[in-house]
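The chain below stands alone, shown as structure tokens; this is the form predicted alone.
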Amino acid sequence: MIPGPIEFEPEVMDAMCVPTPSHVAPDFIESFGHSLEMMKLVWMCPSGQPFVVAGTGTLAMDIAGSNLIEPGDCAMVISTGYFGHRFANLLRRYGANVTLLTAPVGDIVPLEEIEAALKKKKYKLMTSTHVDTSTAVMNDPKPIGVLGKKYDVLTILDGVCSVAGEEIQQEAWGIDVVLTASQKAIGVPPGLAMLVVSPKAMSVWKNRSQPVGNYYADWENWLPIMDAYLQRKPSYFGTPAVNLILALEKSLQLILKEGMEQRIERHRKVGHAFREGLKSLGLKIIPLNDGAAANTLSAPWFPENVQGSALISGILDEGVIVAGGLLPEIKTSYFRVGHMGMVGKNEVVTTLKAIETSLIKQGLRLENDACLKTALEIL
């Protein structure tokens, strides 16, 4: 129950666990092309250009930043945690003049503050993190997309912990780049960096005055590959992670079979049930209100007079693995629980019971199974 790698559907693992095919075999070409087409449906961006490259979510960030930033460009980073600050550092590597808007822990940056910054000077792009995995704080990308259009600024959404788990309508909301990694709500083992890029962002890239400062990430190298697979033709720049792409095709098929609206609603219900279960145990979460709370993971504070490491160890004794804190300034004060992808009623109940049992072992007096009743009423 960590926020990635998550548990994966058996059908996805079956699709992956086959003898490794050639990257130019006809069956694999069909699988890769089909996966790229389905990405447009999951991202809800029919005019977008999909990219799938072997790598992590950080590589997806690097691909977006390196292709769209040139030295001296102004970039705004809207940060709600660890990964917002990572994006700021990344953009600086490519010569960007970065304005960092940072929210207090558990909160989001107000739209008024974002717009005030946009009025002061011209920015080439701005980034935001849909769900920051370090804090479980969720931004609303839609109004940020509106501001991007209003001020003619490219918008990049870090959707590593949100794509296929939280609502994203990339094209309708005017988001230029939405990026993610395979091991979270997309439901594929780690190893794929994934992006869908708007025509506007592709046009900005094509009109660069300087070469991209990252050879591996350069769309000049990857765009012909993606186009070839979409046309069901063989091509080569770097060997793709063929088994992972076979798994990706199966996972995207399962996601679309469930239906995007139904899938997002299921994650909302699971997230709400889990948060309410935590509240019934007396646990507070980092997000300051439900509107800023992610549905793909939760980040509860350790209760007073409870040793965090002992609590996590006790949860493990009950057969459930959760993650420790990540944000440096509060790292030892909280823990994180992922509930995305295939997670449903059974996983929620098992995890809440494990937390309850561990808290009782730590000396807390709790009403037995009250958290389960609370969660099950919602589910």
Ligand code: PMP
Contents of the next structure:
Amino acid sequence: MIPGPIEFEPEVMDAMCVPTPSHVAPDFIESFGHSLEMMKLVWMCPSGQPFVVAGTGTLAMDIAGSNLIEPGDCAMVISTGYFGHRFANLLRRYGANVTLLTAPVGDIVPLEEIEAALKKKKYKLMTSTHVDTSTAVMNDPKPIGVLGKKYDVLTILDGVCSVAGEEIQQEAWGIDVVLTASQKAIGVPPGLAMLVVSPKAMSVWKNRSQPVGNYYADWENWLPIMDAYLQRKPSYFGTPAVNLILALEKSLQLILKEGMEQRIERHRKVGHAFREGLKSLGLKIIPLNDGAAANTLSAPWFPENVQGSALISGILDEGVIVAGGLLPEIKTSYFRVGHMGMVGKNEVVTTLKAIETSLIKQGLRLENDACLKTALEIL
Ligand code: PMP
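Return the structure block for the form predicted in complex with the named molecule; the form predicted alone was the one displayed.
Below: every chain and molecule of the assembly, starting with the one above.
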């Protein structure tokens, strides 16, 4: 139950456990092209340009940053935790002049603060993290897209912990780049960096005055490859992660078979049930209000007088793996539980029960199974 890599569908694992085909084999070309087409449906961005490149979510951030930033460009980073700071460092590496708007732990940056900063100077792009996996804080990308349009600023959404788990309507909301990695709600083992890019962002890239400062990430190299797969033609720049693409095709098929609306609703329900279950165990979560709480993971504080590492190993004794803290300033004060992908009633119940048992071992007095009743009522 860690927030990625998540547990994967057996059908997805089966799809990749085959002898590795050539990257130019006709059936592989079909799988890659089909996956790119399905990405546009999952991202809800029919006119977007999809990219899938072997690498992690950080590569997806790197691809967006290196292709869209030129030295001296102004960029705004809206940070709700660890991954916002990573984006700021990354953009600086490509010569961006970065303005960092950082939310207090557990909160989001208010829209008025973002708009006030946009009024002060002209930015080329702004980034936000949909769900920051270090804090479980969720931003609403929709009004950020509106501000991007109003001030003619490109918007990049780090959707590593949200795509296929939280609602995203990239095109309708006017978000220029939505990026993710395979190992979270997309439901494929780690190793794929994935992005969908708006026509506007592609034209900003085409009109660059200087070459992209990262050879592997350069869209000049990857655009012809993605176009070729979409047109079902062979091509080569760097060898694709062939087996992972086969897994991706299967996972996207399963996601679309469930239906985007149903899938997002299931994650909402699971997230809500899990948070309410935590509350009835007396645990407080990092997000300061329910509107800023993610549905793909939860981040509860350790209760007072409970030793964090003992609580986590007690949960493990019950057969459930959770993750420790990640945000440096509070790292030892909280833990994280992922609930995305194939997660449903069984996982919620088993995990809450494991936390309850471990808390009781730590000396807390709790009403047996009260958290399960709360969660099951919602589910
Ligand atoms: N952004 C977010 C929100 C993430 O959760 C992560 C990974 N946990 C990343 C970026 C980086 O992804 P990766 O570890 O695959 O490089």
